[in-house]
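Single chain ahead, written as structure tokens, the form predicted on its own.
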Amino acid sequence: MSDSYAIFTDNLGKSFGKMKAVRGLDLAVKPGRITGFLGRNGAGKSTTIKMLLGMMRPTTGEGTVLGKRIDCPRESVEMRRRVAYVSEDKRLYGYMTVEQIIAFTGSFFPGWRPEVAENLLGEYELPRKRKIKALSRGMRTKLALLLAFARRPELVILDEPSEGLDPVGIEQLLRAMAVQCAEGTTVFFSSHQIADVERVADDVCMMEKGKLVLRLSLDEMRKSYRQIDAVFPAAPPELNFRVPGILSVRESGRQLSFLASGDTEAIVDRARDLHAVSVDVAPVGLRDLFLEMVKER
């Protein structure tokens, strides 16, 4: 089953002493798609990525990336040849110039695409002769992305790729991710920029306190999840709404607001049976769903 996914984990966990950074994580990332990896600071996203890349050994569980076991040193090395990774800190050799590190990196990869590197060099307006240590944070980010995208990887893993980018740079990043995916590359990226994730991702995985709290496609979210606001003559108790599909209920005076997944009509019918004065149904955005899933659990 794990061979059907670009990334697959089963009960993956990582502890640092008594602190459990990742707990029982079950990921299943489909190939050829863009998957956003969401969570608050400290949720365990970066630790998860480091385990996937063999940079950190799991405490419990197992996983595969491109069919290679992450806890096997030999298979992990084979996997990393096929994966491009851009870390949150975008570490690069500061003493090299931009064109030197492009030539240096390209020499390691038979599938290196010089035309992609050249196109991105122009699009990102990177100064060829400038040393990396003299680049701005945003330029270092763009250079790291260029080195990843020009490799012809099967999988790109990006940890907070938009850090340091201005709005134009973010647009360029999202476009490059979409182009990579269209060419058959799987893209897996963590981000705090929920609006950007909603624009470009096919699927999302959400973590909170080391656990996976939600995994779904954006199409599924748009089709199934709804915000329902019902106003009553007098506020009915929440116990009256024991209806499958309700994720949360908020009360404000005579209004009850529901976040629902599933049978919206049954919830609306229940509200009307309880003499609701008005019932409004609206789609749910990724931001609202994220805030619901990571609230104090």
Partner chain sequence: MFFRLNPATGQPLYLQLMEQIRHATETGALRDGDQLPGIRTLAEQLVVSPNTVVRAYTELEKEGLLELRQGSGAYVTLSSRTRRRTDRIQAARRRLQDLIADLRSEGLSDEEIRRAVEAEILYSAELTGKR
Given for the second form:
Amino acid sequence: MSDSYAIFTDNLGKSFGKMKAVRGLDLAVKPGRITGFLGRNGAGKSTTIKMLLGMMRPTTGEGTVLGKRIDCPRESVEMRRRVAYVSEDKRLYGYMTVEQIIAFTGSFFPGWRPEVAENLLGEYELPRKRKIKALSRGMRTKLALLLAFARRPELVILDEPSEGLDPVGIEQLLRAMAVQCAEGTTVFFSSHQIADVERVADDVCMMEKGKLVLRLSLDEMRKSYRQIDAVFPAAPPELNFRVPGILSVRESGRQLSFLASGDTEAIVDRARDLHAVSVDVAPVGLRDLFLEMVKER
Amino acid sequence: MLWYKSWLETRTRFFIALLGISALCLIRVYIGEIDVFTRLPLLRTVEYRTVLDEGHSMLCFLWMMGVILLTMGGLLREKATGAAPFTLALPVGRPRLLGTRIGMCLAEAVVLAIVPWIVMFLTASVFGEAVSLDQAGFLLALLLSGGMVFFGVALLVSSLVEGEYTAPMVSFGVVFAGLMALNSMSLDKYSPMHFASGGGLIDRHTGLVVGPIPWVHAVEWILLTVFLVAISLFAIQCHEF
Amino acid sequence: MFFRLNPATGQPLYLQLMEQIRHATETGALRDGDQLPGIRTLAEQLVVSPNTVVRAYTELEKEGLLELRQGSGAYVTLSSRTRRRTDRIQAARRRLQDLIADLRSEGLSDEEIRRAVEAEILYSAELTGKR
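Structure of the form predicted in complex with the partner chain, please, following the form predicted on its own?
Following is the full complex, with the preceding chain placed first.
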């Protein structure tokens, strides 16, 4: 079961004292795809990623990455040979030069591709001989990405990779992710840049308050998620439409606004039955969906 | 390549410590050779022996500080500087990360003891003093066994406290407090510094270390160090980043 | 070939890509035997997931509009049916061009022409929809 996923967790949890950072997380990331990992600050994304990589021990539950158990140090080392990770703050060894850290990192990975490192070095315009402590934040991020992409990983885990990058850098990053995926690498990345996620991701996982609140493919979102606005002649007759697929309802005067998936026709029909004067159906963007999912309830 | 990383990380500190300690040792022996008050060369060999003996005591102290400085590093320091996630994502277990650091520190620590001694030896030879290799070897053996405890303490502290420069500060504090405590309670024979500097083994009249090398005590100090290293390993294994 | 995918519409990206390729064959921008960019190249160019390109290509292969050859990419294969259809569409466009030129010469603005055309299409769609 868990082997058919690149990342799989079952009831994964992490507490710091009384604070539960991650609660009963069931994550499943399909191989060969680009998965965006969304959530507000403090939703538990970084903690989850750190548990996946063996930097933190889960308090409850278990998980596998590329079929290797995350709580077993020996299996974790094997797994890390096939995984690339770029951490949130992308700091590296200040005392090494760009060239030195490339040689250093390359030595750990049998599949290291010097030509990829060389190409990205040119594309990202990184100064070879410069010490890392003298690099700007953007350059450091690019260097960290280079070190991840050149190791021919089966899975890359990127924690907020676009942070600190200018628009050109972000474009280069997204393109590199597409290329990595085309070469068979599974890409799992967290981001606050919803528009970027919407462009490049196949699937999306959303976390809120330590829990997974939504997992879906963007094709599915575009195909079956709709925003339905219905205006009624008087105050809306009832808020509960008793139609499956309604994720949320908002009321504003004589207007009802639904976020729905699946059978939108049924909702439209129901609104018409209730004498709605106008019914508008519009596609739902990832931003709307995200804001809806993380809304205070 | 972990060795390469360890070397790049510590080399500046190492060279500064090596140059500094060697220079101070050279000066100590040089000053001892020419009596500073009378500006006349010393005549009595005994006094000269004392100079070397004092040189060694000073070396022990400086070496201890140097080793604490070299041992600064590792995953908890990287956690403070932000590079720990990168290191931890490498396909290397934590024991190997710590092992490489220990290896590099030990190698540098040994050089840090031997080179200043060679400097003192050569300085003395230039002034035509007879110095015996046996004496130098004896004192070095004391330093590299008793002194190891300081390395063990520094390693343990660096595996327990976070922060860029917190570990050496705490280590200095712990070591000084420990040495002072032992000294004030007249428990000098339990002090690694006392042992390393040849205390109790130096003939007061000749300034020479006498008797056989106390191997049993030396091994005891090394075992204590191994124990401290084992705790450090355990602490690093358990730590969450 | 340039394709433009819009992530904000309610249509999966692979469907958008399929439609644009289909459209390109209808307008003659892509001809029989033409080669489309490889999956990696197109994904990189469009900055989308390669799975989008894969899906569009395989669906179009099922429809018989593309032939995927191992290692060398995707080729447009217009069947005689689609080719006839392409010809018809191109002929229709020529007739439309003539018609629009006529209407313009009669003093109608482009906006008026567009509205008229859209209204006619909607009207006829409604008729067929109610049937």
